[in-house]
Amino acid sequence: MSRIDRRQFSSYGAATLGLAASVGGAQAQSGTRLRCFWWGNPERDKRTRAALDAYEKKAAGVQVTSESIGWGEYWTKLATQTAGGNAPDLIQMDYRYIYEYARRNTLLALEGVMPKPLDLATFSPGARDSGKVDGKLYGVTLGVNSKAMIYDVAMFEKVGVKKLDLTWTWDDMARIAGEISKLNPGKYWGTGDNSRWEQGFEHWLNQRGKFMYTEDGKANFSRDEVAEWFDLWDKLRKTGACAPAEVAAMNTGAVDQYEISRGTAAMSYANSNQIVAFQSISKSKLAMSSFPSTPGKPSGHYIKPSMLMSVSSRSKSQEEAAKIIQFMVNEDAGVKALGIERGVPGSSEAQKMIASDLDDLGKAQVDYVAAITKVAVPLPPPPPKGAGEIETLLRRVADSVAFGKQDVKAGAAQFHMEAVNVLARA
């Protein structure tokens, strides 16, 4: 993943600041043209321009062009763009980079444009303050989620699993993977691989009432905890309840190549809001659980903002595109047109304007969303420089311990020297 390095904006603070300090006074003028840029997916494309067009139609003269591309591009795109002094109006935010765009005087604090004309009054105190940053607000969460274990409902059926709730265990897992597993020995199995996902460690460590990330960025874990992290899932292979290495290893993140779309296990670890995506591609009837927990311990998981939409300190049209948002957030065309594919509305109003056109699975994640907050630890600080390296080294390193070219505490060794290290350096 790409970041703007310092030099980058070396020149841009002092006349950014400028410009924020303009907010308030400027009106929509007719002819007034902006920019949204997000990344995406076509259903996401798809609902946003609705929703973008839906407003042109409503506040005459005003034309807002938008662009769309992969996460990946996405951030080397958006960084080149802000150190030229061309950043789109409207940016489409991630809470993995809003600290770091905040803090370099890229994004506008929208304190200036509230509650007129943004007013996020029915958002929960959690879903407005995710997008702080030092106490003031530079993004506007489109829809919250949660992670979210995906699994085949008829494959759960058939070992007498119908539903699962917020207290199964690892065990639990463990258990019912390993039954799975026996249905279609060497073909299809109980679990995907998880050790090798950065959020899987993490939520692990957050049960036990521990960030990954300190505030200043460092590593908050030990070489002991990825040793038992790596130990849990080496055990689960062992058994033959998770998918081995050789199917596990051709998991890139994409939503198609998880073990669960490929039809190679019953379980995979994602985000509640991607339960469409993956269900918009399995032939199978499939449902969402929290991931597995521990007696006693806390749920691991917390409420995260999934996007967040944030104006750029160097828009000429800060008030208009203060204005779009609070369409796409709290009026009932804008939140129609977006519904759900970017999480939850973070606004109880906006919720009840979408409740009626929600599907079955529309349904399931407001009412998983629901039930998570009610067990939720807070939000952890945003991942630190560093944290996108981190999490391919885990990838890497948890591949060769289950291909079996290191032993578990040689992998912890591995993993945790270089993470430090990585952040050292970040």
Contents of the next structure:
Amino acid sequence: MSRIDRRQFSSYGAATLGLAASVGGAQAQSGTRLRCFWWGNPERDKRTRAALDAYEKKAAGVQVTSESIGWGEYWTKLATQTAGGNAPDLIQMDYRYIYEYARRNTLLALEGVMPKPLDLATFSPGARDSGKVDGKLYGVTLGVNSKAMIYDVAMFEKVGVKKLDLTWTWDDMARIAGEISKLNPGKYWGTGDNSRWEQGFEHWLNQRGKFMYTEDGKANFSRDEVAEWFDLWDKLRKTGACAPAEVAAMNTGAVDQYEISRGTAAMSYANSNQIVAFQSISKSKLAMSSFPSTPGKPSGHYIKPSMLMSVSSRSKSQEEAAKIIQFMVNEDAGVKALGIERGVPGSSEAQKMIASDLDDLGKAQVDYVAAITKVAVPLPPPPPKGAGEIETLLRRVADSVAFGKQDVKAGAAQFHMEAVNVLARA
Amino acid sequence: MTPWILGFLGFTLGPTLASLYLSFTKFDLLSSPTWVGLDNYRFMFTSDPRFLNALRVTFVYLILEVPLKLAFALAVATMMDKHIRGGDFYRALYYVPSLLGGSVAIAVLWRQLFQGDGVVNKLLFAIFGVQGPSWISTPETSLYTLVILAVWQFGSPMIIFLAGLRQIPQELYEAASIDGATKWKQFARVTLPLLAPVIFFNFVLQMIEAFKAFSPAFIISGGTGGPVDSTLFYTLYLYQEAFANFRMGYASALAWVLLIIIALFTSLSFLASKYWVFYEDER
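Now that the form predicted on its own has been shown, please provide the structure of the form predicted together with its partner chain.
Entire complex below, previous chain first.
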């Protein structure tokens, strides 16, 4: 009884936010109601709401209320709702968290609703299996991406680089970044400081054929490797190729705070689907390529689900929720409404549906993911509990090294020790 | 009365007791809490360098911010006390920062002012010809930009001081000036002693507020307390542990320790006040 009250209460809440279509109408009493929750941005919210509206039109009597919020607050809110027994029916999941949620039985194993109504036959095995935890499927990939170096085309042209391909190396990066830094000394640099970003360190480990964490969630890197990583960037900082600590420290991780967005560096580490967001706030033309490669070593790039859609194990309308996912990933109207804002669709059929609508950036993204797929390393196991904390830990320690508060060796020792502690405490 | 009691039980006492219980547990929101006894407190006092750092940051902030803000507020209030034309307008104007200070827009503005190529550095360069650092993202200076932000919001203590100043009988000043006391002497011998209860009130209020400082650091550092934990206020650390790292048990323990610290410092202030705060009906 009390749960019904809470549900009604929260849908009223959504309605007052102007997100729900209508509440208390005649159709709402007889029909099925579901809630859908995702982290987003204005573009994603618009597209997702359009897809849900299209579904409501198709399925009479079904009403889907929706809510979206920023990445940071999303996990707090989702955890609170889940703890209160009030999880949304449709939950946007991240690869980082799906393990935890699935293992605590808060998500529905989707085998029960497959192949009808949910059919993933046209998905590539890699895209489909990325939603699997312990052999069962708990989430459907809404799009795939890979890490990508976003760079300023005009700046690269100024130092004679027309276009980057996937074979560019660390040495190339050091050289190009160094030359760009000379164009406007003390104000503009070749690259942002990427020693502080987990995705950079992870990629560097992946290039050496290692995952950052083991299958059972232990740290899979040594103190020496951390030192080597810090040292690499320390040298770039000293030669002036890489922006100094006080510029790096301004980057708090929001898209508009990145060096490339603030106009302080010509390249930043990001994800391929984010180029849409970066380009929308950048005055200069952007392009993307892989992170720097090491000749004769694996690319270090893997294809990852950018976002997954999961169903709450407590949902009263699991069948309906599965139908909505089917609509989003397989049916023309849903697929087209979502586009490639969340990355390239996992289904080959869906890729064909959107092919004709793509603009230049969209095409670049699809081509990039296709090119990376050919050289990709296997998808690492989902990060363990506490990995989010290690991400911020790396930023803190890398900054203290960059500011010269401790040397590379001491920083590496601190990062390694605290990371092990965090994982033990999680 | 009844609605108040219900609200108190439901929204204050209930959560308070729940947080006391949680402080003895390990609780990540998704699984149910498990009892760990004093582990959270033991960890906090023996092996958590970030806890000690958060305390240090909070105290440095408090020790600088409270006296500076009170001095500034008193200075402005003294100037406002004269009956000048448009006094009401200026009073309202000086109160504006207090209304805006906690907002996101101001925190963003602060980033713009104190960054490497920000307004502050441009002024420094124009006037003194020196190139300043990026104040907001340098660990040595970032905390002080937040102190300045807080001092700038001197509005509410100023209004209280102003009310206090208006209570001081004019004949005391007249008597003092007949005796030949200078303006400064009048301030030190008449204004300050008679204003002591108001200063004390403002002091306690601002001290508790400084212990609870959160939003400027949260917004300016993007929730990280960075660079290198230099703006990791106690409450910001508490928030991170609770809502970023999902350690509700540990965060509850942090909250209780903060409560005890605030209670301790408030009672110390009250004890010390016996020696410098006198009320009109005393002596």
